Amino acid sequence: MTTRPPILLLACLAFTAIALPATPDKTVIAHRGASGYLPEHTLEAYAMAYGQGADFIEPDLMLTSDGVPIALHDRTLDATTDVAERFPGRARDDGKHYAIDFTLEEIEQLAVKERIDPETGEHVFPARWPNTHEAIRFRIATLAETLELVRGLNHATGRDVGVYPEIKSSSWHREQGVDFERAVLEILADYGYTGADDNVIVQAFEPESLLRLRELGTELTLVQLIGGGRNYDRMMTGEGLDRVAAYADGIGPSMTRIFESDGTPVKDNFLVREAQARGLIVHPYTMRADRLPGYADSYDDLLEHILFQAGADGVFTDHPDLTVRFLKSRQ
């Protein structure tokens, strides 16, 4: 196993001593951890966005081939590790290296860096860590991991964060032959997760994988994603978000489902009423400070655009911090 940098994650602990939680009306999601300063899903990150004030730690979770939920956004490990380089000729025939493929231990031996094209090899986001700062090792968390460390906060600070895993790719997972949903549902009930009263939010593109947790029975809260894509069109209509409405609890759309490029309300901000006309949450994502679209002239634009103008309940964003400032400002 690699050594984790503690005087890293010391840093990022302090910020827990000053950082006061958002206001209680509107929920700041931590998108991959305080991804806008570290790289993404390392407990790192999310100790740093659980300090900058977060109301929920945001995983990605794939599965290792011994079926361990990891905090991974991608299925490949390509874009976001060395695997290439620590694992040489352990590709598939499409020349990736499918997370899948690796065991947790194996997992445990890569170096996690900033986010990469891995065709072009550029960074995604040129202003974020330097992977050139090779002397600092960070690795991929597991589910159980994320959760200890939250648990272990609250504990410490009297706070009460909450996590928000993502299932990715359910219906690739299943073709795999392996059962997500339950490998998932059984860590979260380890660490007392198990009502729908308990401070965990299960998110997911494919209402597949959300109507195979209600089979299995859960209670907890689960959020329907809907992306910019023609196949989440139905959800944009009264009857489709009474489908939604019958499995899930909330909703997470692309901000393009709620502002045209332009900026101008898309429907009339149809999504979000209707959504909380049902009783269900809203949460777009992604709001990030140093990738803003063209209609925001700042990150606080941005978020008076989403969380007010539009009324959405809450954000996934990359910059906590900044998240939790501006709502103080508008106390």
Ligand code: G3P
Second form
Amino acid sequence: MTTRPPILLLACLAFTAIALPATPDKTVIAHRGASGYLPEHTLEAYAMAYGQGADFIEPDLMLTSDGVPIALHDRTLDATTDVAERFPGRARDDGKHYAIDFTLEEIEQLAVKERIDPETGEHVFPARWPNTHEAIRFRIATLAETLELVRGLNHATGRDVGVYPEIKSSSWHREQGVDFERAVLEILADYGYTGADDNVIVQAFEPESLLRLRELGTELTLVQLIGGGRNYDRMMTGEGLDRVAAYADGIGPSMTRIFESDGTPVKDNFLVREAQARGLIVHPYTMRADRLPGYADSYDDLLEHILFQAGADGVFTDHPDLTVRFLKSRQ
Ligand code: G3P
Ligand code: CA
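Next block: the form predicted in complex with this ligand, after the form predicted on its own:
Zooming out: every chain and molecule, the one shown earlier first.
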């Protein structure tokens, strides 16, 4: 039996704190929902983020064995669910349980918990949701449920909060014989998201994933993620950004691409400046109040660096409430 926590109650409680989006020209993207407070990628975390005034809700996407896009960051279920206890004997040879080996019906039986390090069993973020509240059972959301939640809340509030799905591990899914991009576009279309003016942004690390979306004819807004690793150095040049601008509408760089660890702008803030010069929006990730880079004295200081010194257009954040509060203070 699936026991659901009171999602709408959480949302209502959160609404007591919100008014309207903080500022029209900086975008607050709730990274995995309000994941600084509730287990990531649950409808509860999404509802809380909505209530905190986020402009977009971010679901990372993986596929089930029966082809359903679900909100999940990892290919495996071990760090954020009770899969090992609930489905013993279903791990692959590496000892891990892969989402794509489970049907949606099975996935729905899992209890989601705050992220732990599977090696040590320790919380990755110790100050966040404690996994001791066993009477409350969170579960994995589907993309469709996420869209349904946002649509319902938009209707109920009169706001127009968007959804910012990320297609994870596109080439890996292709190797498993599935067309992930087509599956995502079909569900987005079911909810009316088809055009450039619709309030959805699709993101991916793999350029091939975004190119596949364009090949399928989508006009949705697309964002190319730029990781911190060497693979993405080629995008840190004028020619690289020209190539990105040919198929995408924005970039989502790691914040390590904006400031060095001592707070010095990377390449004289080349990435933000040159991306915006090409008409690309810039949404760096991931702002966390409980994991600050060395150069930031506080969360507000981090936001000041990224949004105003570097001039990014928005941020992915685990703490939408603190980001909204900061932006209001800057108005
Ligand atoms: O999608 C932006 C940011 O979320 C990328 O990092 O690993 O948290 O999906 P990740
Ligand atoms: Ca993501």
